[in-house]
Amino acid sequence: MTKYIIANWKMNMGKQEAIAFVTALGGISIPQEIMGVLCPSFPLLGALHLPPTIALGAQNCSSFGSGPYTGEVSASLLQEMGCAYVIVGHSERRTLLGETSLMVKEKACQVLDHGMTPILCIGEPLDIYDQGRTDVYLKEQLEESLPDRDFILAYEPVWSIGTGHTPRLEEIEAVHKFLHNVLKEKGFAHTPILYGGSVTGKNAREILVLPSVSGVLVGGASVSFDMFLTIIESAT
């Protein structure tokens, strides 16, 4: 089974560092059972070359094709730009930018639209989870987004994201579980489904090897090649 190991590098990394990064991983040999992504900032699309065995990816993209939207990045763009990926819906976006669930699906429409993959966030704030929610808002956010075709699904808990705090081995394992049920009633029985909040070198091995995530999304811990090695490595 394929593992995705996509590294979301949010507001981080000048084109220096960008550059030095990617010509070290062009030296390492990377499993062909492992998909693994990049998502630097915009940027850096045009300025990284990436070797064969990682895929390049963007953080966002906007909702709207063309127009006029000052500041905004269309797919035709990304997909122009080499992405094979964009990440939508990240619960930094829907938090602090108020991206609705609406504006979500229509991005990751719009990412399919031009022939890319997007990797949809999903996550539950602490509230949520200290009420024993998580599954009921999980459902409700994952319908309100979803879109008409194959995509990847990344569960992010907004509690965990760059806090240092996952949840245990097995609340993982059964939110997992429970949106596999949840996306077979909806059509994708194969969609795979990704873990994300605060992945580390620590702690990779333990989430991949669970049975039912299909990979990880990592943010702090992808800026440093040496941590993300070692959570490469964790996939093999």
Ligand code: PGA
Second form
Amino acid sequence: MTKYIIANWKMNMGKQEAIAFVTALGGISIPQEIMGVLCPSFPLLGALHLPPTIALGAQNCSSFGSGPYTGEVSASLLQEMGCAYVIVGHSERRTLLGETSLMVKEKACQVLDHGMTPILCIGEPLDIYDQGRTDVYLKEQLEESLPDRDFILAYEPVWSIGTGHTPRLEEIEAVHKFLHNVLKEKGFAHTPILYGGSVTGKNAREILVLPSVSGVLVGGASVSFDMFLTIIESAT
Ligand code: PGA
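Following the display of the form predicted on its own, present the structure of the form predicted together with the ligand.
Whole complex next, starting from this chain.
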């Protein structure tokens, strides 16, 4: 089974650092069963020459096709720049920038319309987790953001992102199984589900061996080349 290792650099990495990272990446061999994806900031998309074993992804795109939308970036341009994947609905965009599930769905459809794969993020905030309402919350968020064609789902508990706290392994497995069942009911029986939230070189292996986990979405740890390499090695 393919394991996805997605690096979400967020608003980190300058041009020189990014080029040095990608040059180092060219020197390592990545097993065929691993799908590595690097998602840098928009201006770096055209500046990085990735090795053939790593795909290019974007962290966001516009929910509109093209036109007078100052500061937005269209899916068609991302496709022209060589992106194969686009992250949509990351919790930082949902919480800090007010993205609704409807906007996320529209973005996912834009990505699909331009031949790329959306990586659709969902996740519950801490109060919902504490109240034991994770499943209900995720189901609703997923149903509202669900595109009509194939995508990759990333389960990222909001309280786990950037905090160093992760759910217990059995909790990750239970949530992924639940999401698999929800997706199956909707006709998406084979959608890969990734885990994201404080994945590091230390915990990647135990998370990646969980049967329902098809990969990881990595933020903070993905800007360190050594840590990213350890995470890739953990997937084999
Ligand atoms: P983190 O972020 O790995 O820094 O917790 C994950 C993400 O936001 O995708």
